[in-house]
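Form predicted on its own, single chain, as structure tokens, below.
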Amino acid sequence: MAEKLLEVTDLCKYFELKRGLKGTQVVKAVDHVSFEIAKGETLGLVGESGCGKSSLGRTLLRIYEPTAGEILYCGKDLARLSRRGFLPYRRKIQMIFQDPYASLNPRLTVGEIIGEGMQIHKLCTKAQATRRVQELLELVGLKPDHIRRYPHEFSGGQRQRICIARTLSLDPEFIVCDEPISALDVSIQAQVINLLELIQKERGISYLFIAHDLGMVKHISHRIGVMYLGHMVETGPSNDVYHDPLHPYTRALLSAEPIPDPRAAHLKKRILLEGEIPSPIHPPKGCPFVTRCPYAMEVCAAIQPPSFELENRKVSCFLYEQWRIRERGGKGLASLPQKAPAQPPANA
């Protein structure tokens, strides 16, 4: 693996809710999540709506203050820095938001929006900032004379390109892409993805790419992380996760991916999950997926599974303890029965 740029260990972000007579309750949006991203690498992050993907991205940038855990950026723990101490790292860590129109100030021109960060960090003079903004507009496929226009004068795809130009204005090393294509037409989505890939190739930028489009995530990502109810349940190389998913939730999630070929879609077997969807306020005691998992065992309801390593992959599931890996030759869920034993063996 290439040199690590970002290493996250046991990161938590909890939100307190005040609910009348019930007092204060806690939503564990991100719960002990660990992963790493190498320089020039893209980690795709997928999962159901509300699983904590966007909260994780915002916590990495300290938009949300982390509750616990470490965010090591080039060996420096960003979670322990003060607001003043974190300021220099804001140049290196940037974010592309999901809604391009909501993230742009309608009162400012495109030139003021893109150049604002350069002025705050005192990177150049006003004249130099103007030239730099025009160069960035050309880089993202817009015209230099767009510098005097306002956000409402652009289409959705053009506004997202403005957001990308603003992000690149500070020469970042790591960008959190929070569903940057979800609000765009399909043809525009491809243009934005190609632009992000080109920028990564030229500048060696690392991405955390958050999206619902599983096919697009597979296309752009080197590795994939799967989140469920605030937990990272599986990580691994893109092709491995797609062709041989290990975690039961990953398997069900990928089976729901639409296929453009009607014949192939007809032959594809959809995994329909049964059971109760847990509340993020009152999650299960053990494995977060235990209420919907067709392979659930008694130990799953009592203990939260650790992250088991299988070659270059990690999966949080008791099905993949070493005795099961040896017993089934390290294969995926296809080799498992529909219902796992109610009680694991004594030597598990």
Partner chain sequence: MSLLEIRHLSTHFQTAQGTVKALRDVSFRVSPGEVFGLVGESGSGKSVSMLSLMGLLGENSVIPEGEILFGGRDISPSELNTKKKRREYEKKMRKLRGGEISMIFQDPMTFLNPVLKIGTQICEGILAHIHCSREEARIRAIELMRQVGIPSPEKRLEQYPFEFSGGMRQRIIIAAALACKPKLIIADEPTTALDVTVQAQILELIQTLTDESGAAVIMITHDLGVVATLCDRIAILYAGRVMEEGLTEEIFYNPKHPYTRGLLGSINNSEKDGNEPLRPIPGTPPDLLKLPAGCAFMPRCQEALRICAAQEPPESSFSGTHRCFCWQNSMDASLITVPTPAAAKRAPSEAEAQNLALSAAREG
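Now show me the form predicted in complex with its partner chain; what you just gave was the form predicted on its own.
Keep in mind that what follows is only the chain, not its partners or any molecules around it.
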């Protein structure tokens, strides 16, 4: 693997909820998450709403202060830096937000929006800034004379391009893309994805790409992390994860995705999960997935599974304990008896 850029170990972010007489409750939005990202690599982060993927992205940038854990960025622990000490990293780590309508100040011109960061970090003088902004606009596929326009004059896809130009103005090394395409139309999504890939190729930027569109995540990511209820349940190279998902949740998630190919869609076997994600205020005691898992065992309800390493992949599931794999005579889950999945209610 190439040089490590970011190494996250046991990162936690807990939110406290004050609930009157019941006292304080804790939501474990990100719970002991570990992963790493190499230089020039894209890590795709998938999971359902409320699984903590956005919280994780924001905690990396210290938009949320981490509760515990390490964020090693080029060997330096970002979680322990003072506000002032963190400032240079604010430049190197950038973020693209989901909603291009809400993340651009409507009262600033495009030039001011893109140039603001460069002024704050004193990267160039005002005169240079204009030229630099124009270059950036061209780079992201807009016209240099758009510099004096306001955000409302642009469509969603164009606004997302402005957001990308803004992040690039500071020459970042790492960009957290928090669902950058989910607010865009299908034909525009592909444009933005291609732009992000082009920029990565030219500048060697690493991405943490958060999304729930599994097809797009597979397309852009080198590796993929799957989150469930604040836990990273599986990480691995994207092709491997898609072709041979290890964790039962990953299997269900991938099988649930509707694929844009009618013949394949009719052949596809869907694993329908029971129920919905449990409330993060009262997560299950053992494995977070135990309440919906078709393979759940006794041990799963009692203890949280640690992360097991298999070749270049990691999976948090007791089914991948060494002795269990040996007993099965291989990695796959095919031979395992499944608990009968939730009866489709119509026949119940």
